[in-house]
Amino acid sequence: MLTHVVRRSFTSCLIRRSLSTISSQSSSPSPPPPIRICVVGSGPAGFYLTQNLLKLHQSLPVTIDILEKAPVPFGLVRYGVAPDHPEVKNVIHTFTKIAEHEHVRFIGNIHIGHTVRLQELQQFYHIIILAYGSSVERTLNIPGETSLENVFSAKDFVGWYNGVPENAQLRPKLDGTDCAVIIGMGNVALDCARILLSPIDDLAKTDITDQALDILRQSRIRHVILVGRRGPMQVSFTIKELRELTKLNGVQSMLKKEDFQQIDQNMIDKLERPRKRLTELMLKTVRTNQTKDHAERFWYLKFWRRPRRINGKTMVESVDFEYTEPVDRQQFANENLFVKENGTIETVPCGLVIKSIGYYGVQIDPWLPFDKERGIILNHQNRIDDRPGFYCTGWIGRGARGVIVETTTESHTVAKRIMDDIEQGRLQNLHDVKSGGDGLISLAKSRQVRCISYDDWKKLDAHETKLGLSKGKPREKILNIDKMLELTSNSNS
C-alpha cells in the first residue's frame, strides 16, 4: 500500500514548506503548496500511475495534469486495440473516473517537445514523468520495402482501422488480390490478420472506421500469411489472440504438422504455464482436420524465414524469404534462441504486404537523455539519469514489450518509487510554489495553442457516440484534427 505513514524525513520537508508560506504577522501556518505532478502522455502508462499516484493525496497535497498532444486521451486504447476487442476498451470507464477526479486534470494538444520544452515544464511541476510509449515501427531495411505500393507498416494500417488521424489517407489496395503476408508473429499481427479475415457483417457492429469498412467489403483477400524467422516456440502473439483466430467463422487454419514435430511432451511440461497453454492450443490446431473444403478464407504459419527482398514493378507481387535454422538445435524451445540463414530462398506471391516487427521510442526533446539504438529513455528504475525529479514509465521506459497488464503492475512499483523519493528527501524543490496546470495553459495559449480539457473531450466523445449509434456502431471516430478542435468547441455538439 502506498497510504503508508510518512517518515520522519518528509515530515521535516513539509513542515519547513508550510513555514515558508507563513507571513510575519500569522499567528497560524497555511497549508504546505500542493506538490505539482504531470504525466506526459494519456494512454495506459499514464492514467494507470495516475491512479496509484492520487494515493498521495490522502497524506499529501497534490494535484496531477495528463498531458496529451492529440486533443483527445486513451493513447493506445483508443487507437491501438483491434475493435474488435470492445470488452479491452471497457478500461476507458476506469480512465474516465480518474480524469474526473478532483486532484485530476486532462490537457489535451499540447505537444511537449514541440509546443512546449522538457525543461520548461520545470517551471509549472515539481514532477514530471513521461510515459508517451513507443509510436515508431522498426523497419526491415530490404529492398521494395519504401518503393512498392501496397506494402504497409502494422502501425500504418492498424490507423487506418483504427481512425488514427494521420493514418485517414491510407488507402490499401485489397480488391486486386487473393494473398496477404504479414511479417512477423506477435499480438499486433494477429490483430491485422483478424481483421483481413473477419466477416464484413461482424465488424460493421464496432467501432472501425467506415472508410476502412468500405475498403474491407470489396476485398477478395482469402488467404492470410504470417511470417516468422524462428520456430513455433518463439512466437510473440498470446493465447487469447491465437483462440480468436481458431474461431473466425468461415476462416480454417492451414498449419504444417513438420513445423510441430520436435515438441515433445517433456518440452511442453518445462514450459511457464502462459506458454505452455499457447503451445498446447497451437498443437491442438495443427491436429484438426485442416481441408479447404467447408471453408471460404485461410491462415496460415510460416516459420525460419527472414524476408530478403519485396518484388514487384510498381505494386508488390512476391516476397522472397530465406530459410533459417537454430544456431544451437538444442536450444529449440529457448524463448531467446538464435538463427542462422541457411541460403535456401523461397518466393511467397502476395499483393499485400504489412510489416509488424515491433515499434521503438523516440526522443522528444533533445535535453532529455536518451537510447537511440534501443528507442527509450536513459533510466534507473524509472529515474530519468541525471534529471532529478524526472521519471519514465511504460514502453518509452522499458522497451516496446508486454500487455496492458504488464502495464498496470508497473505503475505499481513506479508509484512507489517517487513516494520514496518524496519520502527521503530525495527531491529538492518540493517547497517551491508552483502553478501547474494553469501556467501550462496560459504558456501554450500565448504560443497560439488551444488546449483542450476533460469537459471538451466530451462534447466530442458524444458526438462520436451518436454518429455511431445512428449506424448500429458503439462509435464513429471523427478523422481530422480540425474538425475534432471544432467539435471541441461547439457547446451544441
Given for the second form:
Amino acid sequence: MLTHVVRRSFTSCLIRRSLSTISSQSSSPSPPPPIRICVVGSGPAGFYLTQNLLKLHQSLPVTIDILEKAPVPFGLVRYGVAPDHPEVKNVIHTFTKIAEHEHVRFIGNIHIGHTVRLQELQQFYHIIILAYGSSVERTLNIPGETSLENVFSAKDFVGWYNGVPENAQLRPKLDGTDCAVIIGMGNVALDCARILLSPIDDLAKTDITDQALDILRQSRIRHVILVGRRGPMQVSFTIKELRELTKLNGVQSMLKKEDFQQIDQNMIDKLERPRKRLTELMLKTVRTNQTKDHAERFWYLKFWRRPRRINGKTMVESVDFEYTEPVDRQQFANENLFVKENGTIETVPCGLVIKSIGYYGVQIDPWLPFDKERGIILNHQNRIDDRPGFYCTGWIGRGARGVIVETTTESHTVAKRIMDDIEQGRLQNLHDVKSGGDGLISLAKSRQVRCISYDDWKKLDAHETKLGLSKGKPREKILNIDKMLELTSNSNS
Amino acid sequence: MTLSGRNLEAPHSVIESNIGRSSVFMWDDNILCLCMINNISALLVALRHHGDYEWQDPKSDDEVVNIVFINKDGKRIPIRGKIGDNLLYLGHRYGIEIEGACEASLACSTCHVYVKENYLDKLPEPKEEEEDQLDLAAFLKSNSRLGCQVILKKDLEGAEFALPQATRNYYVDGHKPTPH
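We have the form predicted alone; now please give the form predicted together with the partner chain.
What follows is the entire complex, opening with the chain shown before.
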C-alpha cells in the first residue's frame, strides 16, 4: 500500500552513507551513488516487492527499475485474471502509484535472457530480483494431446480470451460440439468452465476480447465436464469460485450423490476450516439439487479418472480415462492422497478438451541455477544459489501456486532479507557507480529494441479504455504486438 | 450528471463495482463521475470505497471513535477515527501496513486483522463472501475479520485490531498445496 503522501527523507542517511564510504579525496561529502535495483517481471510479485523495497529504503538513495518482456505491465493481472473478475484487477491502481513513484521506472518490451543476458544486468544494477512467474503449462504426455485440433492448454485458452498476443490465432471451434472436457479441478479450470457457460450478454460487458466474444456467441457447448484424477476431498478450486459457478445464470450444477457418499459428519468435523466449508458447499449443492428453470447449460464433476488417450481423426472426438482409487482407503480425506489406476477405461465423448493441470517456470538463461524438474530457480530464502546480488520472489521461486495474499506476504519478507543483506555488508559492490535503466535502455537500443516507458503504456491504456467505452466494456485489448508498440510511440487521438 | 463542473475526457479507468447496476467511472483520484447510479446511498458507498471519507477529520467529539492498530512488530498505534470510517482506509490514512489489494471488494484477504475478543461480537456477522475470503487468509483465528468490512461505530470505542505475522517460511517440498 502507498499512502497518498510519500515521505522521503534522504538527508540524514546521505550524510551517514558518505561518511561511511572510504573516500581518499574529498573533505566535503558528495552524494553517494544510488543503489540500482532491478526487478525482472511486472506482475504482482514484481510490483509488491518494489512497494516494500521503497518503504524500507526511505533512508537510502535507491532506484528501482521494473523490467517486463511484454510491451504492457501487470503480468497475470492483465492476462490471467478472468474477465468477469474485475475486482481482482483493482490492484492495478496500487501498481500505477508504484510505477509513477519518483524512484521507480517501468521498462517494458525488454526480454531478459534474450535481448540482454542475465549476467549483463550486473553492469547496470547492484541488486537484481527475478519475479517473472511461471509461464509454461504442464503436459499430460498422452497420445493425441498435440496432434488433434481443439485440444488446448488452459494457459492458451485463457490467453486467448484475455487477449495475449501469441494466442490471438487460437480459434477454438465451439460450434461443432455440445460437450467440453476440462482436465483439472483448480480455479483456472473453473475460470474456463465459467467462460464457456456464462450468458454471452454478461460476458459482453467485461474486458474479454471481442474476438473471443464472437466465437463464444456461436458456441453450441451445453455440457462442461471437469475431470479430476482424485476425489472430492482433493479438489484444488476454492469456495468463492465454486459458489460462483453454482449461481451462474441459466446453468445447472450436476453433482452426483454417489461421489460424496463416503463423506460423513465425522470426516467433515476433522477438516480444517477452508476444506470443511468447501466440502460442505459441494454437499449442499448435491443435496438441494436445485433444478433451475430454464437451465440450458450444465456442468459436472467426474472424479477418480486419469486421462490416458485423446481420440479423433483430425479433431478431438473423445477422451479415454482410466479409473483410479485410493491406495489406502483410510486416506480418503487426505489432501495428499495417493491413487493407483485400476485398469478400467471409460471413454468420454467430447469436442473440446482443455488441460488445466498447473504451470512451471522457465530457465531464462543457462547461467541461472535452476531446478528443471520443479520449474523453479534454485534458491535459499529467496537468495539465488551461488549468485550474490541475485534474488527471486513469487512463483518462480516457490512454485506456481497461491493467490495475491501469498505474494503480498512474501514480498515483505523478501524486501527485509534484501535490506538485511545491504546493512550487513553482504553485497560487495554497492559503492560502484552504475547507470541503471539509462544504461540498459541504451544497450537495448543498440540491439534494435525500443523500450516502453510507463508513460508510453498510459497512451496504450487510454486507447484501449476509449475503445472499450464505446462498446460498454472496461477496455478493448489490442491483440497485435506491432500495433501495441505503434500506439505507445505517438499520441493518437 | 457530474459532481464537478469539469469537462470530461476519456476516463482513466473504469471500476465495475458491486453497487447494484451502477458503473463508476474514475477520471482521476479525486473526481468521481457517476453514470447510472441508482440512488444516493450507492453514491456514498462509492465514496467510502475510495477512501476519501477517512481523510476527513471528525467534526465533533460525538463522532469520534478511538481505536488501536497493533502492527506486526507488536507496536500499538492509537488512531482517532470517526463513525462510518472504513477500518482499511482509516489504516491507510495513518500509514498502517495493512494491504487492500482488491480495494474492499471481497476479492482477496490482504486486509486480514485480528479483532480484540470483546469487540468481535459488536461487529455484524460476516457476509458469506467475507467468510469465503477468510478461508484463504494466513494464520486464521477465531477472531479474524477482513479490515475492509469493519465500519466504525460508537460501540467500537477502544477496539484493537492486530495485523497477522508476515513471517512465514515458504517450503517447496512437502508444502500443502495452495490454490491459484
